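Let's start with one chain on its own, the form predicted alone, as C-alpha cells.
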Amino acid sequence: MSTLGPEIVDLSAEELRERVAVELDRTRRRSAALTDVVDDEELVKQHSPLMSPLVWDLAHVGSQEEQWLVRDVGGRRALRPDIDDLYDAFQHARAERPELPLLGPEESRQYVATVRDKVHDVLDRVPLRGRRLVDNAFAFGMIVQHEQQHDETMLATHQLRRGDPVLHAPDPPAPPEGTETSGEVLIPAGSFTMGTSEEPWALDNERPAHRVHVDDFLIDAHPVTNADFFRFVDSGGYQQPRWWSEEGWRYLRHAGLEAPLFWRRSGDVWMRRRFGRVEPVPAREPVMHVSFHEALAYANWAGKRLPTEAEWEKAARFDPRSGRSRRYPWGDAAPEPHHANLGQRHLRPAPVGSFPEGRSPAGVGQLIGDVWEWTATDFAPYPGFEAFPYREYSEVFFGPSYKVLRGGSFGTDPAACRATFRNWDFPVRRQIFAGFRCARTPSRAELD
C-alpha cells in the first residue's frame, strides 16, 4: 500500500513530485479497473437512483482535476468549460444524471486522459511551496483523495448492479487461531488531542488539532458481527418500536426494513448478494449495509449505545504510554496489508479478530478498514474550523442532517483513510459499506 503523511514535508521538490505522480497513477489504475470491467451499456446505465451512472463518476473526477490542477494550480486554459455544470454534484441530483447530455464512455476516457497529461505537465513545472493550495502538493493530494472517494462510490455502484460477477479478489485473511473476538475495552477518562494540524493532506474538516476531554467509557473490542445481528433480527428487533428512535421507526415503516440491505432469508439461512454472488451471510464478519437507525436500534437492544465521534477517535489514536495521539491505531506508519483491510484488496470485510497488528494501544481491533463505523455524533466543525479550499467540501453539510462515520472500509484507499479522517452521510443510508460497534458508560463498580 502507498500513502503519504507528515514525512512529505522533508522531501525535496523532486522527491515530492515523484511520490505525487505515483499516487496519481495508482489511483487512476483503480478508476480504470472499475470502469473497464463492464461494457458501455453498463457504464451509462443507472443501477440505482441512489447512485450516478459509472460514466458520470469517471468524467466527474476528470472535471474536478481539470478545474483544480490544470486551471487553478497550473493557470492553464480551460479544456472543457462547457461541461463544468454537467459534472457539478451540487447542480444535479444523482437520480437526474442519466438524463443529462453526459460524455459517452470513450469520450470520457479520452477526456480524463487528456486532463491527466496536462496535470503531469503542471506537476513538473509548478512550485510546491509558497502558496497554501500547493504547499506540500496539497491540491494534488486533495484530487487523489477525491478520486479515491469516487472509486469507493463506484465500488458501491458495482454492489448495486445486477448481473454476473465482474470484480474478483482473494478472501481476507482469517484471524489467528484462538483469537478472542468478544468483550469490551475500558478507555479511562481524560483529555486527548483530536483532529490534526500536522497531516499535510488532511482535509478541512479534520482540522485543527484540539484537546477534548472524554469521560470513562467501554467500547467493543471489535465491530458488531453478522452473528450478533442475527440475534437482533431473530428476536423481532425490526418489529419492536421500543428499540428504535421515532425517526428510525418512521424510516423502518416507510422503507419496509426487515434486515440489512442485500440480506434475504432462505429457509433457516440468511443469504446475501455480494458483487453478483449469492452466499450465506458469514457469521464472523462485521455486519454491513446497515443504516445509522439500524445501528442505534441494535445498540439499544443490546443495552448499549453508539460511541461518540470523540470516543471513537480516542479509542483509535490515544497512546496512554506517551500521552500523544497517533496517526493510526498501530502507530504513525502508513497502513500495510497486515494492519488493516483497505484498498479493495478484498471484496468483503475480514472476520473479526483479523489484523491483530492493527490494534490500538488499548487493544481495540479493526478500527481502520473493513467497515465504516457509525457514530452518535452529528457532522459539525471543530473549534477553529476554516473552510479550505472551498465551502462545498465540508461546510455546507454541517448540521443534524448528517451523522459521522469513521475508520474506512475494505473499499477505502489508504490515501483517503487515517484515524482523523471524517466521513458523513444521511442516517438512512445503507448502500455504503457501513457497520458499527457499540459503547457504553461503565458503572461505578466496573471502575473500582
Contents of the next structure:
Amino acid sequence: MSTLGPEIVDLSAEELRERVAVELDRTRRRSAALTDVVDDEELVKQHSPLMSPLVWDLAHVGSQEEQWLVRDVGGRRALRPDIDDLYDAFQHARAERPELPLLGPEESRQYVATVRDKVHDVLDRVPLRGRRLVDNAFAFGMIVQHEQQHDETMLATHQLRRGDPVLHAPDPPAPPEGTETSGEVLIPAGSFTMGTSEEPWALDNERPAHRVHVDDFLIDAHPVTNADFFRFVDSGGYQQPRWWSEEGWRYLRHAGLEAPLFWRRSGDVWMRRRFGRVEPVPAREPVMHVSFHEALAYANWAGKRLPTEAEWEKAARFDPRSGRSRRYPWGDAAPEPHHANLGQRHLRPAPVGSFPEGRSPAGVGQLIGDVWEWTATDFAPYPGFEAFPYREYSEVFFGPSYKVLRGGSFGTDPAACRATFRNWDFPVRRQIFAGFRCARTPSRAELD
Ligand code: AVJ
Ligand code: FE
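Moving on from the form predicted alone, please list the structure of the form predicted in complex with N,N,N-trimethyl-histidine.
Below is the entire complex, every chain and molecule, led by the chain shown above.
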C-alpha cells in the first residue's frame, strides 16, 4: 500500500509520475470492482434516496477528472462539456439524480476510460512543479482522493442495497489474546500543532498548520463497541429524552429511531444486515451506523462527552517525547495492513484491541480506520484557511450544519486518509461507516 506524503518532494519527476500513475490505476480498479459486481439494472437504480445511482458516481468521477486534469491542468479541449451539468453535485440533489438523462452503464465506462487515457497523456507531458495546482502533482492527488471518496460512497450504497451479497472479503484479524480495551488515556494539557502545511496532498481544509492549546482530557483507548452501545439501548436509552439534545430527540421521534441503522431485534438478540448478510451484532466490534445525535446521547448516558476535533487530533498525532505532531498515530510511515483497517480489505470494522502496532504514543488505539468517529465540533476553517483550488470542496460547507468526523473507516483508502484529514456530514446521517469514542474532562482528584 502506498500513500504519497512529504517524501514525494524529493522524488525525480519520472519517479513522481510513476507513483501517480500507480495510484490512478489502483483507484480505478476499485471503482470498477464496485460497479462491475452488479448488473445494469442495479447500476442505474436508486437504492436509497440518500444516495446517487452507482452509475452517477462513476461518471461523476470521470467528469471531475476531465474538468481538472484534462481541461485545467492539461489545457486540452473539453470532451463532453454537454454533461458537466448532469454530474455537478450542486445542480441536482441525490434524490433527483435517477430521473436525469444520465449516461448508461456502458457509456459511463467508456467515458471514464477515455478521460483516463487523456489523463495519462497529460501526466506524461505536464511539468509537476512550478504552478501551484500541479506542484507535487497536487491536482492528480486531489482527483485520486476524490475518486476514493466516491468509492466509499458507493460502498455505502452497496450496504443500503437489498438483495444477495455480491461483495466478499476476509474478516479482519482478531486482537491479541488478553488485550485490555476498556480504559481511558489521559492527555496532559498543552499546545500542539494541528493541521498541516507540509503534507503535499492535504486538502484545503486541513491547512495551515497552527498551534492549539488543549486542556487536560481523558479519551477512550478504543471506540465504543456494540456491546457498550447495546447497554444504552437495553436500558431504555432511546425512550428517555434526558440523554438527548433537543434537536436529537426531535429527530429520534420523527425518524422513529430505536437502535443503530441496520439493526433488527429477533427475539432476545439483535441482528444486523451487513452487505446483504444477516448476522448477530458482534459484541466486540466498534458500533457503526449511528448518527451524531445517537453518539452524543450515548456519551451523556455514560457520563462522558464526545471529543472535540482538536482533542481527537492531539490524541492521534501528538508525540510528547519530541513535541511534534505525527502523520499517523504510529509515526510518519504510510499505513500498512498491521497498522489499521483501511482500504476495504475487510468489509467490517475490526474488534477493539486489534492493531496494537497502530496505537498512538499515549496508547490510544484504532484512531485510523475501522469507523469514522463523530466529534463534538462543527466543520469550520482553520485560522489562515484559503479555499484551494475551489470553494465547493470545503468552504461552502463551513458552519453549524455539519459535524466533523475523523480517522477514516474500513472503507476509506489510505490515499484519502491522514491523521489531519477532515470529513463532515449532517448530524442525522447514519448510512456512513461512522461510530465514535468518548472523552471527558478529568476531575482535580484524577489529576493529582
Ligand atoms: C468529504 C465525504 C464530505 O463525498 O460528500 C466528494 C467529498 N466532495 N465530491 C462527499 C466530496 C465532492 C465529500 N466528503
Ligand atoms: Fe464528488
